[in-house]
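This document starts with one chain, in the form predicted on its own, laid out as structure tokens.
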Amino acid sequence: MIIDIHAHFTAPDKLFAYKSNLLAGRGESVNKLKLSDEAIIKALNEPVHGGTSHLQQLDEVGTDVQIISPRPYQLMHSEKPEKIVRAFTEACNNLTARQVELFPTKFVGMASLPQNMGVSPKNSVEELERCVKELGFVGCLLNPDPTEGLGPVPPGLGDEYWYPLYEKLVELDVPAMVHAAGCRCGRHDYTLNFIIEESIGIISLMKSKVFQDFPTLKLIICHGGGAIPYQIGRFVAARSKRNTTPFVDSFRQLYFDTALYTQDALEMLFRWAGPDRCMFGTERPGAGTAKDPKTGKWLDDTRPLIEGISWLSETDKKKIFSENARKVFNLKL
């Protein structure tokens, strides 16, 4: 089984105008959206991000199930009052229910948390025990940065400010994907930030105690754990100039997944991070649905990529493409 842990839901029109509607007034009326079936069907079967459609995509290139969430770049963290970003929310997250009612083989259910800017991450607890007790949901994203890059920013994910997420989730029993939203920053845009929030965010829980206050959080770093495998001699060199835990052996007290579009990223992540702590995961269909112009292949079709490493064992892939993904989620497929 091929089991895709980073996915986004195929959203009907509907969604996004409603979404501009709550900008627009600023929450002067805020209503439920209502989305029919039907809708939700179209929008899942319409061609999209220059491919076929979602579904058709999935069996183009063999994946079994999907965990979808929302889009994170639509999440609009940063926007005020904050009723308008939970409202937003809500409809993402009921929106992901739905399709999981209707595809009940196909897709499983994660959670965006109504995270804003300046709002303690408290705020957001309610939302996330919604979700996992009444829509059946197996994790959340967590969003490093709520302030998509205005400032000021809140302290890293080693902080005690995140504590009150952390209890939930180990309360539960359910990961979250670190996984930025949008970003307002002129210096840079949202695919820049994912990589740039996912290496602080690994740098700030590996200085921290978290997972000694927490050992069985379980927290999952998108897009392959940012910058940090490509660069982690330099982290292994300052660790040890202070003669504490080897930061190779922290590093492995985080999951990653493989949404990465070379074989070279995925080689040294597999080789740091150990096969034991990666799942399969590509955003299919999403940013990297795109051909290589050299190969004309889809450069987000990762699982031959990843078949073809020849040192991995066919234990190792097993984990890679579901296993691990069942015992994170604790997925009953």
Given for the second form:
There are 2 protein chains.
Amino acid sequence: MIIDIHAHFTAPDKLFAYKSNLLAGRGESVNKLKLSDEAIIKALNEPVHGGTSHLQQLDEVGTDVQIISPRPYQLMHSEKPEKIVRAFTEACNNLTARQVELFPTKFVGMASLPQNMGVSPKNSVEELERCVKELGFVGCLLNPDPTEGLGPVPPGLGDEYWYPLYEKLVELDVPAMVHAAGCRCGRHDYTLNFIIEESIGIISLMKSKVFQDFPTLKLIICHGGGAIPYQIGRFVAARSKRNTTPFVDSFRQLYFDTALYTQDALEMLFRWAGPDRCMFGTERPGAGTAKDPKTGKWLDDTRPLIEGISWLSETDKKKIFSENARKVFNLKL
Amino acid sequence: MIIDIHAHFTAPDKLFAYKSNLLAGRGESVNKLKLSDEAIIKALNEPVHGGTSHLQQLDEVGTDVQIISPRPYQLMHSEKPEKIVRAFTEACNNLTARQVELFPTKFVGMASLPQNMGVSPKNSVEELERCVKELGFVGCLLNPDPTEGLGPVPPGLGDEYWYPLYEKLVELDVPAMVHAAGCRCGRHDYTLNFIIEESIGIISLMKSKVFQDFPTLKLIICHGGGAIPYQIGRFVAARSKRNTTPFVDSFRQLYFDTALYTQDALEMLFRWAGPDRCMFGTERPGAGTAKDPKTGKWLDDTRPLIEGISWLSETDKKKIFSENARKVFNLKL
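With the form predicted on its own already on screen, would you show the form predicted in complex with another copy of the chain?
Every chain and every other molecule in the complex is listed next, the one we just looked at coming first.
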């Protein structure tokens, strides 16, 4: 079985019309969004991201199950007042839940949180609980910078600032997937910002006592851990000077997805993080849904790349493609 | 011959006492710093960074020549008034120049610029010219974010904002080495900030027309190009969707140092950037001067790692260790 842990829903346009109204109205009148099943099913069956439909794209690459969450770059965590973010987040989570109900063997739900610029992550505990207990979701996205580049940024993920959320994650026994939302800094875009925020998140956690305080906390770093596997020698050296736990040992307290689109990057991830900590994830359809100019193959069809790594055992591959995800997300598949 | 293009001076304490006075006085009285040759020579012969002396550390790993510049994380580009940054920068460049004069077969000089938060890079043209024409320097450091994380950041390196500096670099026929200074954002430290700023710098340049407007401009990205070689599939995909020049072709308009401390990262850099665009650089003594917990070897002794890459030809290795640097820096060695 192939489980893709990193994917985002393909939504009807009406969701974004709703967002547009929320923004234009600045929260003056916030109604609930209603989406018909017909519209939800239609969105999943129309061509997207330059390829076939969302559902067809999964079949084409042989993905059996996808864990889907709202599209992070749309989440507008930096908008005010907070209630428009909350309304949109709920609409996104409700859409995710309905998509799962309509395709129960294909999709599993992951929540987005109503994080908001300048507001404590305590504000997200209730929605997380609703998503897990009422909607049956198996985890959530966690944005390390709800200011979306406007700043001042909240403390790093290693700070006690985030503990109310970590407590709830541990209590519910669900993982959080570290994934930034938009980027409004004006100098770089959201896709590079994901990589930056993951890198900052990892180093902040590695310098903290988060995993001493929450030994059962499960944090998944998206996009193969940002910059860190490539730059790991720098951090190994810094840690070695301090003569404490080797950096790689700390690094392996985290989980990672495999949303990387070259084989050498995938190998690097498995080498440093170890196959026990990695879970297949592609974002397909999404950032990698483009044809390789050389081979003509889809860049986010990474299953053959992983299967082609000769030094990974069959057991390793099984862990990466499904077993780790089953455990981390407590999947009943 | 082994030329290490990425290194920073080891300075007498008196330089930092001078900096401390500049900061405390906020520019009220700015005197020139005078350092004795004795103090400069002594600093280079005392143990540093947990190892032997700067000069001994070069001999230990077989480096023949080092291109040295001021320590970037000390450059305080975000301090006001501008004149204290200018005074410190000049002191740093003068020290670099004297170090080169005292050890003319060992060191070659690279400038730091008096970049300042909120001030156009035009402010740096004069000092760059002084360093190249009067002090004989072969290039300069370029900080993409003189606010040092305080923001708002200036436009990305692909913006015309930077053109006055690019014009002067082209006129003088010297390269700039993209290297951030300190980081005052409060969430991550300067060493990770280097990686972030290099990543942002690359993507900004790749989206720009800088190399159309300045076909002979030479920009070197430090630390093996930040996050980009590892995450390159993401950017290959984004470019492929736009159906223009393949991302890797654009990427190879840049130069890179090899300041990475693991062999797989070095291989990844050479694979994507190509041996023609890479130059040996270690920062030794610096961030990587620590012993590998497993092998007991210095992590920044990366020459054997590069020599050990079987798919690089002898010609490739010669380019990486010296030939590319000779050309890019117009070295008379």
